[in-house]
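A single chain comes next, written as structure tokens; it is the form predicted on its own.
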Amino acid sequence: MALKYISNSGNKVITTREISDSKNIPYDLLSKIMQTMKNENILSSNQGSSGGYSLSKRPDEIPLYNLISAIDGEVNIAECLKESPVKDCSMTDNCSIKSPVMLLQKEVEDLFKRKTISDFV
């Protein structure tokens, strides 16, 4: 919602407070998310009295995968596919569906990499 708001503002620099008030998103939560998106180069920030955020690139140049990874971390459809998987599954060593799930995982990742922020704004 914040990226759509910023995207629809043209080249205007937008404050977190403006988005928070407009979209009824808790300010503290949104501030953390905006900072995370800045750290991941999804947003650029300007400091000072006329400061705020703008997109670091055009919306069609920001893959959805980057946004999801920045906010949620690894994108995995099954716990066992994580880099540091939780070893709670007793079937890990002889799982009969791991290969098809891994293929599905790749398809999901590829989809998120093809789709951009512009598909949602």
Given for the second form:
2 protein chains.
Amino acid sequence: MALKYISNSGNKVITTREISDSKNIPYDLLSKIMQTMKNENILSSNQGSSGGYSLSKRPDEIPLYNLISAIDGEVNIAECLKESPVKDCSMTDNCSIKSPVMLLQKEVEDLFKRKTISDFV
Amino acid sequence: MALKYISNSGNKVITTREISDSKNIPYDLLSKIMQTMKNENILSSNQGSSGGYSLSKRPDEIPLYNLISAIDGEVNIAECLKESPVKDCSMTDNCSIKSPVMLLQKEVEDLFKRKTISDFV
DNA sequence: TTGAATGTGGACTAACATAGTCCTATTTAG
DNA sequence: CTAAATAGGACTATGTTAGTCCACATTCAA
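Switch over from the form predicted on its own to the form predicted together with the DNA, please.
To see the whole picture, the full complex is given below, headed by that same chain.
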């Protein structure tokens, strides 16, 4: 919603406060999310008074996949598919359904990579 | 993996113990999962000695969607899309990205409905 | 030069979800 | 009868996440 808000403002520099007030999102929470998106290069920021955020790319150049990866971490349909599984499944190496699971993972990934922020604007 | 195991056994009646031993899945845990799948009509069961489980339908008649719904609950890309949201989002009614989110939800659902257990066998 | 407005970032908490365990029935074939 | 199954309730330990709070850094403009 924040990205849509910025996008619909003609990509001016927008403050967290403005979005927070306008969309009724708790300031501190939104603030954290904006920072995360900044760190993942989805947003650019200007500090100081009259500072704020703007999109770092055109909406159609930002895959939903990247946004979710940035905020929620890897998009995975199963723990064992994470790059660094927190707890490794005892049968990762001889899992009997590994290949169909990986195929589905790929299909989900592709779906989220095809969608971009422009689909939400 | 359990469904695949049963499916590959020519759909004989298979015990939880057999799958647990053969696939190194903790018995108590697998047992709970088998019960859940039974209650959701994915499996049929026979009690008593020489009892066990069998598929209630052909593998290609069991959508992955049903399996996941049964075990993990509704397949939702966002809390607000649940039938009974645990905590309702303050802006459910005037969410600015509701319709594209619902579209994506539908696409994910469709993907999981197209896949069936036979894709994992 | 100062102060207000802004982003930055670390630490913390409360609430919730989930895998996994344990124990006690109940059912049924032999 | 009894052994081998399923059935199911209660519980726990662990991890995850939304959300908060506080101190700091940066910049603009009066």
